[in-house]
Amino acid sequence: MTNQERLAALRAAAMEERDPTCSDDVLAVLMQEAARVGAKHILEIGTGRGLTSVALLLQSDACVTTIERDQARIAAARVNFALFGVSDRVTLLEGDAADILPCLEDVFDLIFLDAAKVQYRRFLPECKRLLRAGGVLCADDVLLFSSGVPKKRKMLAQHIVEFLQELQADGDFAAAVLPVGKGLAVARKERAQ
């Protein structure tokens, strides 16, 4: 079994178990954007089982810094990084992104935001600070409630709307929402802060 076949099987299993991993069409956009900007330093907020990072690492010689707070997902990600031989190019930061992001000083070419949607707006200033001019921020699941908002999810839906409004109103970004997966915001940082 090739690495790509093994990765496809693991991604399918994660989706079947409803464990967070981005859809195939979202992954395709991420990989295109990473190639387009020549990404060498990638930040992923929400590691899950590490399968998105693995896919990005298998297609390039980039390094990934990824943040996860769930211990079971951290353990699974470490196994997957070792399985695919990419552990030496991954820095897995354990804890809450709200605590970790302000401490980061690296500059990233691509940032993939796929964590708790209610936190997207809170994370946006740090993502902007950490993204190089010309780099790209991709935020997953921004059209999560495009077919209607369940009563229990009204506040979450409002947080996503506010995140998108803030992102699209920021003159330092050129942002679009792509109809892939459950909506992917793709924002190129036009200039340094």
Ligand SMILES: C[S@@+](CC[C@H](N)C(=O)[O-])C[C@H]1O[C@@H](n2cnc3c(N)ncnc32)[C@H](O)[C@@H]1O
Second form
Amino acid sequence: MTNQERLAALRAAAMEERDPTCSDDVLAVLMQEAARVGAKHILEIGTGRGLTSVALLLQSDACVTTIERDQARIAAARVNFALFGVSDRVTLLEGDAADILPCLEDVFDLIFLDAAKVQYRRFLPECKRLLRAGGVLCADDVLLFSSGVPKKRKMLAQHIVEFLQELQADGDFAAAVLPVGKGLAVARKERAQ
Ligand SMILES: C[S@@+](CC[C@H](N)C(=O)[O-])C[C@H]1O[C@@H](n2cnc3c(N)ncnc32)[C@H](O)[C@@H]1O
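Instead of the form predicted on its own shown above, give the structure for the form predicted in complex with the named molecule, please.
Every chain and every other molecule in the complex is listed next, the one we just looked at coming first.
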């Protein structure tokens, strides 16, 4: 079995077990964007089991910095990074992105925002700060409630709406929402802030 086949099988298993990893069509856009911007340094906020990081690492010689706060997923991601032989190109930062993002000094070519949706808006200024001009921010699940908002999710849905409004109103970003997965915002940073 090739690495790609093994990865596809692990991704399919994760999705079947409802352990979060981005959908195949979202991954395809991420890989396309990474190639388009010639991404050498990628930031992922929300590692999960590390399967999206692995896919991005297998397609190029990029490095990934990824942030995860859940101990079980951190352990699973470390196993997956070792399994695919990419550990030396991954920096897995353990903890809450709210605490970690302000401490980062690197500049990234692509940022994949895939953590708690309620925090997207809060993380937007940090994503903007950490993204190089010409780089791209991808935020997953932004159309999570496009076909209706359950009563208990109204607040979360409002947070996502406000995140999208802020992103689209920001003149430094050219943003579009693609109908892949549960909605992927793809925002190119046009100029340095
Ligand atoms: C959708 S999953 C990530 C899936 C992964 N990006 C992939 O495509 O394989 C979201 C992950 O973000 C983590 N997470 C949520 N909010 C976070 C935060 N504020 N800081 C760090 N990790 C967070 C969750 O524990 C969960 O593992």
